[in-house]
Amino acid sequence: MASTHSAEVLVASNRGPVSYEVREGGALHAKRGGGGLVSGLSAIGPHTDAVWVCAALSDADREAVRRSHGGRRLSADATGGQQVRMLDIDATVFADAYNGVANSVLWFVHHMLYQTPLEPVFDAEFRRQWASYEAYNRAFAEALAEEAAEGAAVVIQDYHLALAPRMLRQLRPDLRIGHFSHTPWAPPDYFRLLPDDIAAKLLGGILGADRAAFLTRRWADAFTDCCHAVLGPGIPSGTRIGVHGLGADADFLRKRAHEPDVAERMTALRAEIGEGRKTIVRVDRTELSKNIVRGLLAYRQLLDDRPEWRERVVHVAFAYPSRQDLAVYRDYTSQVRRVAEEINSRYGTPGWTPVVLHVKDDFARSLAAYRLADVALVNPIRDGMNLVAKEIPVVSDEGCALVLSREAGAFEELGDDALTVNPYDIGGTASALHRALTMPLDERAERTKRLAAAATALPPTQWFLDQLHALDPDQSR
């Protein structure tokens, strides 16, 4: 397939740097996103022709594509100058690929979340959805092939697009292709829950890239182990394996955390917490892997085992809804609410609410909680990285003790200065919370300083640029 454009650098991801809403009168309003990819693409300089290929996620996004010239790149005025090619993939195909396969199968496999006596079930319906997943990946590969200049660098993101590198390689063998996984990677025994042919296609798809990269060495090794187990010894395509641990954006966070709206949220939170009380803070989306319910149960155990903490500590828990179009996520969000309400009903007094739970996403309020944290609780069952574990020590006003699951990718970098927990062990987590709450202030300050240094060692812009530079021909020698 010949190129019809001349992009030298391309990024492909399910979600792009802009989303749309239709306002009164049919006007489209663009909302620009942030994050490492956005800042990374900005950092390569205005003279490099760069294009971001993403999917239309809503009816408003699809309308924006229809209004763009020939369904190609969106108006740069609406994207903050970013060149964006948004794909209007058939809504049913998208739903099958995104919810049916990516989020209901691949996410569950890599996070090891199945209740295996009952699930997964790979039946005819799964095969129908898998065909949509292939079509979705093919749409990305074809768009990238059209947009890329000869020898361009293409960085494809995450499990949604595991097949795209191989498909793109077949269309454009001249391109330098990278794939980055933001999730954990399942060990071979769990990965092989997938049908054999599907497991081989997923691995073979990523192996179509020149380089496959991961957030930690643990996930990179698991991928290599799966290749050996499913495809045979060696990495047959010669794909290079890399690791890039995404860090917190310290400059942005510290500046944003001291803006007026954050100060307002701090005042409101202090009123909810009460004077002189310690705070245990967690900020998560209600993804099943985040382990919010066990975190609440550990806090309840703390109040049972250590009654001296009653009325002296508050658990500030922000659990922002995620993937509410899937019933299992709606049920989990309800369970989080129920356990929080039970704790407040059982232990609360007229002047003390043990759990301050918020479920409406509010970034300024999250930063306010970061600044107020005495203890940060990050206890995922399994997590590719977990940026919250890195962000809170960077922003905390007085320093905070970090209670961290050994199953978070961030543990690889932060484990030495965190209080480590087994995420399934309620009693062990309760004990760690007590140790964190009683940690001497000077020790807490020193640990926080080291945590913040480790957390910001590879900021988002550098994380992206390192992936890009690793695709340079000189790097492969």
Given for the second form:
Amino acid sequence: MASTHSAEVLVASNRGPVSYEVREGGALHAKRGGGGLVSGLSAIGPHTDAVWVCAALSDADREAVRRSHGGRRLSADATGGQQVRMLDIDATVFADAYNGVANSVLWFVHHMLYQTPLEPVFDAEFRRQWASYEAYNRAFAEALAEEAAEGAAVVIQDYHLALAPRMLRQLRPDLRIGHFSHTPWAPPDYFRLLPDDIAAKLLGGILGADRAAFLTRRWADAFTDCCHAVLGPGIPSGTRIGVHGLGADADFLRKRAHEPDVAERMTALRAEIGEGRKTIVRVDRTELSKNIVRGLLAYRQLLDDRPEWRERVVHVAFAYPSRQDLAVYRDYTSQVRRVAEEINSRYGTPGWTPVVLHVKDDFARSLAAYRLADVALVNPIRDGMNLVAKEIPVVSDEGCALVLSREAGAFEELGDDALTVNPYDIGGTASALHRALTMPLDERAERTKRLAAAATALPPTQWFLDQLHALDPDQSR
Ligand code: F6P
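Since we've got the form predicted alone here, give me the form predicted together with 6-O-phosphono-beta-D-fructofuranose too.
The complete assembly is shown below, putting the previous chain first.
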């Protein structure tokens, strides 16, 4: 296929660096996103011709695409100078691919979230959605093939786009293609819940890349184990496997955490918490894998087992809405609220609210909580990395004790200085919270220093450059 553009570096991900909303009078307002990829891509500088290919996620995004020559080039003001090609994929196809397959099946498989007596069910409806997942991946592969210069480097992100590497390879054999998984990878016994042909297509899709990379060695090994179990011994295509443990962006976080809006939020939070109380902080999307409900249950057990903590501690829990198109996420969000309210009505007193729960996304307030945290609670069932575990020690004002699930990718790098928990063990988590709350301040400060150093070992810019470098033609295949 002929290339109509000439990007030397291309990124492809479902969610792009910009999203839109329609304001009164029909004006479009652009909102720039954050995260590792956005700052990572800034590392290649303005002189490299780079394009980010992403999907339109909402009606407002689709409108922005219509107003910008089919999304070929959104306004540079809106994207912070980044060249973005937003794909207006048919809304039904998108919903089937994103909600139906990516988030309801692949996410569940890799995070091992099914209640297996009744689910998953791979029926005719699933097959229909799978056809949309293929179409969605094809739309990305075709756009990338059009945009890429001869021999360009293309880094394709995540489980939404597992088929795109092989599709792109078929369209453009000249390209250097990488795939990066931001999620865990399921172990073979769990991955094989998928129908055999689907399992083989997903692995074969990623193996269309020159290199498949993961956040930790554990997830990379699980991927190769799945290849052996499903496709037979050896990685058939010669695809190289890599590990890049994305770290926190210390410079950005420390600067941002000292801006006036964060100071304002700290004052407000201190008032909610009350004078002289310790804080257990968690900040998450309201995501099934984050295990927020069991975190609340462990806190309740702490208050039961050790009444001396009543009135002396507050659990500050920020649980920001996520994937609310899916009923199971809406139900989980209600459950989080219910358990928090239950704890407050059972233990609360006129001067003490045991759980301060906020559900409205506010980055400045998250940073304020990071700065105030005595204890950070990060207890996912399973998580690709978990950047919150890395960010809190970097930002914390006086050091904080980290209670960390052994199932978070971040555990590989932070485990030595964290208090480890089995995320299903409520009693064990309650004890770890007690140990964290009673950790001597000098030990806490020492551990926080080491945690912050480990958390920032691979900043987003280097993380991204390493992946590009690994795709260089002179890197051994
Ligand atoms: O890898 C997981 C991921 O795609 C992350 O990039 C991001 O944190 C999260 O899922 C967001 O999910 P969504 O785009 O569905 O809100």
